[in-house]
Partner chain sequence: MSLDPATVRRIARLARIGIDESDLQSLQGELNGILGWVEQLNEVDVEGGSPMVGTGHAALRTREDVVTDGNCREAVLSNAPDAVGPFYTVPKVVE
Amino acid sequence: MSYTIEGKTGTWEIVVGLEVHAQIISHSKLFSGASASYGGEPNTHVSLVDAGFPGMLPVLNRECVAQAVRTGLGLRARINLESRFDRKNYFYADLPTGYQISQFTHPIVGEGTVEIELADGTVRHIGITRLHIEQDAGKSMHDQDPARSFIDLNRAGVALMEIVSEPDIRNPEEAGAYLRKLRQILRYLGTCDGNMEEGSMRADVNVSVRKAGEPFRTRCEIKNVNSIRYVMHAIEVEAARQVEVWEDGGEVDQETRLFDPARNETRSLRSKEDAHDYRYFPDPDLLPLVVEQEWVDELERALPELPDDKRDRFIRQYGIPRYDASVLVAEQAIADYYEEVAKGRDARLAANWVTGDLFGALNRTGRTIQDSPISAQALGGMLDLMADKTINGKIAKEVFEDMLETGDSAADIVERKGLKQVTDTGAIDAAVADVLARNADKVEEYRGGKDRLFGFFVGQVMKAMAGKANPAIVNEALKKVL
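That sequence in the form predicted on its own, only its own chain, can you share it?
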């Protein structure tokens, strides 16, 4: 689905490719035993290797390699059994060695694909060019002192996966859907927590524009965007800027830019270096990385069920609509919660309660599924009371709200409040007779053909019985008498 910009000279198409940096979940860093955990006092998670001391040699972390392979498998990508680490040379104050160890010509993961689904139901496949492993740099802090910048090397050497997409994305919505799907896959796999606020997942956004049918024009890279909303916004802003440049007779320069959401603009950061400017060469301290196919197969067999597979299974197994299934598999914890509620019960009803009432309550209270005040077992217990006619749907709403506030089980609430549904046909027949006697004029209208009054009678009987009557029995009793 193309997102176009109408300019003075006609229609322009946006072309986007994303480079996502995802921090690998591991206890220690890529080439040292220092802690890779987030936070801590500045420069407390630093080894001599991370600090770039002379004579210190990198030692590759096997688990970081396994995490990258798992991610490649989750992206349905080719795993390269032989890859290589290179030195990417550039100066920056928070890069102690003066180079970053990365993978350039021989990455560990090759081509793959990510399936995205848009709001209108359109399904698209975004190509993955490569995934390579590299080490992160440190952090420069410019707000600690009026005259000096400070350096924190806690992040230096932390393992990253750079996941590079093909330029297949055509609008901000697709970019947002791609990032959400990528984060979902990483979280299912347990290879990255996807926390963009803490910087463990961030995106470089490559944007260009062209007229329909044209080859690609010059692209600009918007660096280090740390939220999905900002990525989508940056694409709109940068594409509009480029259209204006081209239409005014100018040339878009290939450069790295910065997105400023406060000013709603992108600003030039530096001209884009070509690969040879980094003077890439194989790292002399690291042998080529060779992995065995048997090890890759072992990792693949241990992979969890991935979101698309789980969604398709939910549709088949539980008979729920595709949209509901997509919502329920958004997070592994939500999918697990739903499966426990649905087990041996009406799966569609379970989906309605989880995606409707439960999600609404969690949003109101600012909670997640992990700290839900109603456990999956408790919600399932309430559905059991509905299934055996102890309570009806209306009473269930009241019980649910009480469960939210008190944490009591549905059975205890029904007992405490005397909410048990009335299934006594004698009591219901008496209520029906009373309602019809008090509304004789409407009975005549109904018998004269005004069928819509049936709902009025049902409502009056339910009201007379304080909502506790079994609706099916009420309907049957009314039909019989009327």
The other form holds:
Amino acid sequence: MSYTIEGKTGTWEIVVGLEVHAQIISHSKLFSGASASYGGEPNTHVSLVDAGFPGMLPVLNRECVAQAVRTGLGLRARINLESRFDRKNYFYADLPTGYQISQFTHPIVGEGTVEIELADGTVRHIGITRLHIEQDAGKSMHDQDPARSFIDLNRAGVALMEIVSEPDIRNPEEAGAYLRKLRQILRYLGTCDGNMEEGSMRADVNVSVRKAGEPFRTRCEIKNVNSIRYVMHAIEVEAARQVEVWEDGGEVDQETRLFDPARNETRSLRSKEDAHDYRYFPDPDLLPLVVEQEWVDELERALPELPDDKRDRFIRQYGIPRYDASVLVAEQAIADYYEEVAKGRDARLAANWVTGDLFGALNRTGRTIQDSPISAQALGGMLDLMADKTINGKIAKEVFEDMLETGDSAADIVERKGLKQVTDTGAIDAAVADVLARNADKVEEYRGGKDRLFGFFVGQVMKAMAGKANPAIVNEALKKVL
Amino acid sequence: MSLDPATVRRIARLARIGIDESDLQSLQGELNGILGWVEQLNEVDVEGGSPMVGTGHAALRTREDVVTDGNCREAVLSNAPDAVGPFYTVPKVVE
Amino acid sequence: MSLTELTIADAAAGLRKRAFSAVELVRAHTDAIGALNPRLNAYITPTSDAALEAAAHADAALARDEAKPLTGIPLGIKDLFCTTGVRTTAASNILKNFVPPYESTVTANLLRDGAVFVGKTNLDEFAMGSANITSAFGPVENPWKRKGEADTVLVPGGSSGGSAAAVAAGLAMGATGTDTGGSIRQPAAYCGIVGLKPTYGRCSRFGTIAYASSLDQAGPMARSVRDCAIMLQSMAGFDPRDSTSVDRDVPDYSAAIGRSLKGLKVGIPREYRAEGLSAEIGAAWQQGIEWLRAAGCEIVDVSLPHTKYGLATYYIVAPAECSSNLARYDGLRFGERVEGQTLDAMYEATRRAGFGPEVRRRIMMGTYVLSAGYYDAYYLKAQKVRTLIRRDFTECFQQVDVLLTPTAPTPAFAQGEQSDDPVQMYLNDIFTVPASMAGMPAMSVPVGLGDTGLPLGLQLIGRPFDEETLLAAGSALESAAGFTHRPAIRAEGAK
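Output the form predicted together with its partner chain next; the form predicted on its own has already been displayed.
Starting with the chain above, the whole complex follows.
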């Protein structure tokens, strides 16, 4: 899909690269034994290491390294067996040591790729430049005191992964698809919960514009955007702003900007005079990090099936359309639910019920698959009743609604409501005879060539039998008599 | 390479060390003296050499992912010049 | 013999024989501190009351026959080691009221082995200096005097000047030091005591205030080689809280004392015959060579071609690391704060008032060499030269077992005698810095008095983790030299 901006001077293309900060799921912090869990009373998830006390030293959390390696594997990226930790030096109230420990020149993960799928079915590959491990900062609160800002270091030192994409993204939709896909992969891997509201995943968005065929122009970095929707909006308004600047004969400054969702605009965050000079150098408190290939292999063997692989398997194994498969693998829990329903049953029918009626019901009731009122087993039980012709498709809808409401099993509902499908040909033949007798005129018309009245007769018979008749037998009986 | 006053000011700013004009000249002279002296390293051919990283005696160790620390707010705030309740404070930051 | 003249080894034996009590031993030292510290300024914070209390516990332990290697031994602790509940200043205004709620690993190890701390010793601010004149708590006086110059105040060397002066004058039986570019060895030489900088990674850096992390190493300072071995035995060891600490068994250091040196190959690096080496020190070096030869060593001329670049390399790497390590002193979580209207104004005022000129200079220097556009020319280049310096040592140690050099180019100089030029001051470390850059263990041993009656030290440099050979060769030099001279100002004389 092509997305361009029509300016006064011609057509502009957008170039976007994303730097995603994803909080690593771990019990303790990256370099200290303090809890990494969210919340907690102010300054309680803080050790003297986190507070940067004199003589305190960092010791690396092995699980955080494993999580970064798993993520790298999930991004089909190169794992660097030797990486290093550098200090990024700057002063800020929420940065206790005056430097952030990060990986600058030698990240743990190198180039990889993420496959995204757009609404029109287009598949694109977005390159990953690198992934590195670093520390989160603390939190400043500005609204509790007229003269002072308050500092809470609970987040200081929590492990983050920074995942940097190539400038391969060309429009807001792709940016959204990329972020959703990344989040999906992280969640599958269990390396980040992807919760943008709590800040455990946030994006810095690099935007520039250019005319077709041009090299890249100056980019601006929009910092800390905390929802996918905002990322998409920010790209749109920032690109429009840059086109205007260029077309008015100006220059876009390389700078950091902030997205203001209320005003739907970006604005400059720091003046140029105050440009940062981070003075990166290898952290002398830490030696180079060396991981063994065997350990990486072990982590790889233990990885869960990734969404793309699962989607392809669903298509292959269950014979369902690509679109359905993509929807079903969106979350691990949905995929698991589906597989349980589909197991030993009509997999395509199962897919229809899960993506159709079940998703509709969850949407309606504001629930997720985890707290679905109908378990996978229960839905499977209903499909079994359809398969053995105890109920037909129409009755199934009724049973499903009842299950949703009462939580009863399909079998119980069929029993309670007497919805068992009638397959007794005698009863059906009688109903057929009755309907034809009462509609003798229509029978004449049908025999006169008005074929489409056949459906009318089926409907009448089904109605007479309160929907419980087996439709195939009804058809057969009607054809015979007519 | 020689530092001019603007660079000395910029470095002081980066290091967050307040300097006034009276410091500037002596500081500039001292730093230039040191920088001139370390120029001797230009004689050394380091072509193709690698920088010393770590000590060469050991590889980086890692620890288990277990909560063993924290929950020591009293110690964390014990030396704070201006703690308010459970918080450290700084002059108000306007963002 | 006065209790303040004993070695740690003799005092430990005396305590076990009940020749004197720990309280008597400690009181002799706290009394000496009371008498002499106002003049020498070796201690920033004497802790006499706590020491006497600890001594009483030591006596109780001795009475129960539960004495540990250092039970009842009064030690001085460089005020760079964090000590629980005891003010730890790094000799800086910015930490003048800092009371750590934690204990450094090195001091915790000494306490575990029964040591009694009599106070926190003075040092150059944040260990940056070679004369102990940059302390915010005033300079330290070297207890030694030049012949006929009783009124000339000499510097004790630095940065562990307070520790060296305290040990020399009998205000402690031993003291901890830290050595980044010579801060244990050079003051040991200036004050006529033994000082040992272990291999980088041998002693934990946890809880020791950092100057330059890739160089800082704690070590013992005492009046005999054996005492250094006894102290190092306690101080050394693996610490999981320091990622650069090396997981390696601690050998029995005392066993190396007096070990035969027959066949030991001693390298004499020709580059140390540098300009500015005084004749008296040259002579002492030659004497040391003869003593080791007489002890059965084979003397080998060796070359460390990059050693002359050690100092320039050091004055890039150490300030770079210090500029980052000292960023945490921002007036926010601990330390002195000077208020400002904005966050940056607070930072700038706090750090200007909190740091002295030498610290500010090194932070500026370090900030510059790491800044954009200069990193490659300075820091990266220096770290590459450092690789060459280390390679020189590694290659040398394929031919020889230990190196013998002077510790410092001159004996102690007088306060105000050296120029204000920082580079001139840095040259005092010219012989000690190369081993620091390479992470090798090194020790200074007093071998005699120079022309003006001041002690002279020789330096032994060993293979990584071969402190034992340093101790063996050091004890040979020690007994050959028979160094029993004592400084003019000392506890005994105060009585």
